[in-house]
Every structure is written in structure tokens, then in C-alpha cells.
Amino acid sequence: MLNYKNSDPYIEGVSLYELVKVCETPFYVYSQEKIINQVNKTKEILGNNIFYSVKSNSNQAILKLMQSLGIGADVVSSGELKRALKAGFDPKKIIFEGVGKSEQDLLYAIHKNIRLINTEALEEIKLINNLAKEKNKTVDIGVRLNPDIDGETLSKISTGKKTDKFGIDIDNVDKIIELVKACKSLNLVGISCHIGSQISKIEVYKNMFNQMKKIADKFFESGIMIKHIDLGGGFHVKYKDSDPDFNIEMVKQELDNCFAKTKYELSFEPGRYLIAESGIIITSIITIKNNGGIDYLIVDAGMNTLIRPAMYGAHHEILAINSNSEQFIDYTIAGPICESSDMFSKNIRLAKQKIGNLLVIKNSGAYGKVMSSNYNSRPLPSEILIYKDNYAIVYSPEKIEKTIETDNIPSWL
């Protein structure tokens, strides 16, 4: 995402220079172009129908954009429904996903006729059949299954197995079947899966593409003609040199040898895999110290910043921007808040740095602005958005006092 002009760092046509003379850091930086490219990939090989998830980075510019390419949106929550709706997407491109809705999420989304509600509970289909029918509407629903697939990823973010919170048990299918015919003010148009996050394995969504079809023959021979069927997301994306390559032209192999001459439309919900490199930190070195033998950088961006590498230990390559030195050392990066877990990265040899240089933490366009906090009472980071010679800061935080005004003290104290 970086490019050189003279020995100076830009990202498209920006200089990196000249965003640190207007916002400081810690900041996120967003390459439009670089969105733009992997949105019309991504669709040129699966097809039109796909939903962007609205969690992995719900920046109304970003939405905005999403929607501005033609995509849809996946949305987990009352709040990304209206983030979505404020974007403008249209309200029959968005999804209502999410293990728990409560009843005024759904009275919600009922009263903006949204594409559909996905469902994860044989109760909550019972109380969206209530809801319509208190409101002489018939609402379009679709069902969440838990389609019993490892997803051979990470623990944290797998959500396909048996034993994983999400969706609606395979077994339960006859279930569904027969509530869904008893509630009359439902209608039944899709079902989907979603099996985890980082899946690079094409046998895996080979698995999941069969499992599916066999579940969608069950609809259509119990007489339920679904027109959908939600395969998720969950492509893999390379953040280290290490990890597994992956081509999703191989899924789309796999799609179509096993979804050939089927009445219904696919779709996918992607997020990570839509704009994670198109995304990284900015963040300063604030101290440099040695204990027990460790270098270490410590950085103004902390685990309140990018919670990823403290949560699931995840990885982002990080690079050295202004350091002419000839000299290597094997840093630690370590941020400022006050927590062990605080580390982005151990034993990571860069040229020797000075207090005041800057870094840059690569792939965070995902999981990474939008999971922040004020944890330790720091302010949030800023966002940035750059198209080619333009930018502009799309998201600029409050200051930790303005923050702080809005705890209330009890008058007995």
C-alpha cells in the first residue's frame, strides 16, 4: 500500500508526511483505490450478490463507498442497520444477521422492510412470526444454520462447529421446516451458514457447498421453494509471509461444480477479505528501552488502538519508515497501555530506531478502528481516507475530556 517518491513514504497520491502534520498519532489510513479493486474482483469472480459485513469496518465513508459499488450489506445489529441505512443502501440489500436480536431490533428492521432477517433460533423465528402478525405484515426471513463444518481456524473466531453459539443445529432442520409452515405471517426465502473467519482450505468450503445443497434439496422436497442461499464469508487473508496462499478463483470452481443448475441465487458476505490491506496504522515510537535483554519500541498505538494481536494473537507485519541506520536490531513493539497482553510484535529486526520515528501497522482495515476504546481513558484514533491526491479524515474523536464530561456523579456523592 506504501509506495516511494524520492525516499518519502505516500499511499496512493498522499504524502505520508503530510497526514502526521494534521493528524496525530495513533491514526488509521484507508486507500480507496485499493477497496475499489478488491470490491470488483471479488464480484467480477463470485457474482453481484454480495454483502459487505458491516463489523469488520462500519465508518460511514467506508459504507458509503461499499454501497457506491454496488454491493449490499450484512449487519449484525440495530445500530449497523442504521449505519447502513444513513449510507444508503437500499433497505432490500441489507441482511439482518446476529445470535441475538432483541425484540426492538426486530420491530426495526420489520419497520424498514429490509431484505431479510436472518434467523439463529427456533424461538426467534416464533417471536419475528409474533411481531409481523401484531404489525398485519408478512416478513421475509431467512435461516442461519449451524452446518456442523470445522473451519480449521482459529478457536476465537470459528462459528460453524456444533458446539459454536451460531445458527440453527442441522438436525433441527425438520423443525424448521414444520414452524416455519405453521407461522403464517413468515415467509421463508433463504437459509445460510457462515463457518468462521481465515478459512484457506478449499476442502472446507467444498464441504460446506455440499452440506448446504443437501439442505436445500430438503427445503424444496418439503415443498419450501427458498430463492436464497447465504454461503458467508470467511476468505482467508495473508498477513504474514507465512501464512497459506489463497485463490479465490478455487472457490469459485467449487461453486460451480457443485451448484450447477440450481433455482437459486448464491450470495456471500465478506468483510475482512474486502478491506483488510486496504488499511494500516500509523503510530510514533514514544520510548526505547532494554529489560532483561529485551529492545523495546514502545509505540502510541496500544491494545485500545488494535485489539487484534492482544485477543486472538494475531499478527500484522510492521515496517520502519523514517530510520537511515545501518545498524539491525531485534525489536519488541509493545504499546503504552498498561497490560502484559499490550504487544504487537517479538523479536522483529528492523534498523536501529529513535524516539519519534514512525511505524506502520500493515492489514488493518479490518477488526481494527471499529473494535477500539478508550481503555486506560486514551482517545480513540482518527481514520483517513485517501483517493489518489485527496484525503480526508472520515472519523475524528472526541477529546478524552469531552469523553470524560459524560460519566455522571450521583448527587449523594
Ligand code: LLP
The other form holds:
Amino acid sequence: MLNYKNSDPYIEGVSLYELVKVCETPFYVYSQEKIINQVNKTKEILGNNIFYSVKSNSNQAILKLMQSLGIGADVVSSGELKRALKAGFDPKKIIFEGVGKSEQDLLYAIHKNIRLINTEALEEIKLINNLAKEKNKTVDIGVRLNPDIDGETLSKISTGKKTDKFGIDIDNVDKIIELVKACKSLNLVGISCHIGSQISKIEVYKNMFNQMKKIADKFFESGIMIKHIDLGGGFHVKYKDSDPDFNIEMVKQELDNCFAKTKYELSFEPGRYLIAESGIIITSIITIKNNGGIDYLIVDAGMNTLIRPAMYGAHHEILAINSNSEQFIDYTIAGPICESSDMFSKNIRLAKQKIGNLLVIKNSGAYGKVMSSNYNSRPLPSEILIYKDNYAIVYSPEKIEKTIETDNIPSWL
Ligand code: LLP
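Would you mind generating the form predicted together with the ligand now that we have the form predicted on its own?
Zooming out: every chain and molecule, the one shown earlier first.
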């Protein structure tokens, strides 16, 4: 994402050194140009039925951009639904799913007349029917099925196996059919699945498509006219050289092989694929030390800024900026948080660094800022959006004093 002009680092037409003057590190930077290109490429290959998975990056500026590019939104809470509506998404381009929606969540979604609610439990279908009846409405729903397909990805981001908590077990399809027929305030218009994130194997997509087609046909044969099949998100992003190559054109090929002769309207809900590679974190080196032979760079971004390495053992490539040294050192890069797992990378070879230098943590646009926290009472990171020669600080955190004020001391203390 960085380009160099006279050896100075730039993101699109904006100098990184300019950004550091106006914003304290650590902060996130997103390239609008890159996002636009990625969304357009995805639309060109998979068609217009793309519902951006808001959970991957829910900043209002990012949502507004996604909306302006003509795609829909996939939300998993009424908070995300409010964000999507505020950013201007047409309610008819919003789908609402999530494994545990509260009654208030559902009422809000019904009230806003969104495209559909994807249900994830038989009990939830009954509840939506009752709420719709109370409100005198007929509500379009989809069912998220659990197709019992191993996404062959990290266990912590795998969601499509029989015993996972997500969706409704496909063994219950007959029960769904029977129930939906009895629910007079519901229209079952679609089925969906999402078997996990970071799915690279084309064989997995193929099995999933075939399985979903079979199930859709079964609904159809039972008299329930399924219109949409939502095939989830999960497209793979390459975080390191040794990651498998992933080609979305091959997904399209399998899609055509499976669905060419059908009339189902197919859709996807990608998050990471649309935004991960368009974001980076800029962090400063706070201190340098050698402990037991290990050369540590302690940086001001930590697991509170980007939790993926600590939580999933995820790898994010790190680049050094101002590195004029001829000498190279194998560094271990760790954050400032009081946890041993607050570690970004072990033994990465960088030009010799000094305190105050900047580092870049790559591919941080998805599941970065949205998963950040105030742990150790540190402020949340800022976010900056770049477009050509312009930049805007699209999120600046409240001062930590303000965060502290939101606690209450009870009268007996
Ligand atoms: N649809 C549903 C129902 C989902 O649960 C998810 C992600 C997506 C779509 C979008 O998946 P994507 O295209 O982004 O892979 N925090 C983890 C990832 C958790 C994904 C949760 N669900 C990480 O940082 O790797």
C-alpha cells in the first residue's frame, strides 16, 4: 500500500510523515483507491449481489464508501444495523444475521423493513413469526444452514461443521419446512451459509455450493419458493508468502458449474476480502532491548490495537520505515501490554532500528480497529482515510480521562 517518492513513504498522494504530524501513533490508515478497486473487481467477477460484512470494519466512512459503490450490507447486531442505516444503505440492501439476536434486535430489524433476517435457530423462527404477527407484518426471512462442511481453515474461524454453534443443522431441513409453513407471518425467501473465514481451497467452495443447491432444491420441491442463496463470506487473503494462493475467478468458475442451470439469485457476504489489504497500522518504536539474546522492539501498538496475532496466532507482515542502516537485525516485535501474548512477530529481519522509528503493520484493514479495546486503559487507535492527495481522520478516540469517567463509583464506597 505504500509507495515512495524521493524515498519518502506515501499512501496514495499523502506523505506518511504528514500523517504522523497530525495523528498520534498507533493509528490505522486506509486507502480509498484500493478499496474501490477491490470492490469493483469483486463485483465484476461475482456480480452485484455483494453484501459487505460490516463486522470486518464498521467505520462510518468505510460504510459510506461501500454503500456508494453500490453493494449491500450484512450486519450482525442492531448496532451494526444502525451504523449501516446511518451510512445510507437502503434497508432493502441490508441482511441481518447473527447467532444470537435479541428480541429488541429483531423488532428493530422488522421496524426498518430490511431485505431479510437470516435466522439461525428454529426457536428464532418462531419468535420472528410472533413479533411479525404482533406488528401486523409479513417478514421476509432466510435460514442460515449449517451444511456440515469443514472450511479447512483455522479452528477459531471455522463455522460450518455440524457441531458448531452457527446456523441450523441441515438434518433439520424437514423441521424448518414444516415450521415455516405454519408461520403465517413469515416468507422464507432464501437460504444462506457461512462456513468460515480464510477459505482458500476451491474443493471446499465446490462442496459447499453443491450442498446448498441440493438444499435449495429440497425447499423448492416442498413448495417453498426459495429466491436467494447466500453463500457467505470467507474469501482468503494472503497475509504471508507461504499462505496458499487464492483466486476468486476459480470460485466464479465453480459457481457457474454448480448453478448455471438454476434461477436462484446468488449472493456473497465478504468482509476481509474487500478491506483487509487496504489498511495498515502505523506504530512507533517505544523502546529497544535485548533479553536473553532476543532483540526486542517494543512498539506502541499492542493487542489492544490489533488482537489478531494474540488471539489466532495470525501473522501480519511488518515493514520498517526510516531505516537507513546497512546493518540488519532479527527482531522480535512486541506491544506494550502486560501479556506475554502481546507479540506481533518473532525474528523478523529489519534494518537496525532506533527509538522513535516508525513501523507499518500490513493487511490490517479487516478485523483490526473493530476488535481493538481499552485494555490496560489505553485509548483506542485513530483511523485515517486517504483518497488521492486528501486525508481525513475518520475516527479519533475519546481521551482516556473521558473513558474513565464512564465508570461509576457506588454510593457505599
Ligand atoms: N458472514 C458471516 C455470517 C460471518 O460470520 C462472517 C465473519 C462473514 C460473513 C465475513 O467473513 P470474511 O469474508 O470476513 O471472512 N475476527 C476473525 C474473523 C471472524 C469472522 C467472523 N465472521 C479474524 O480476525 O480473522
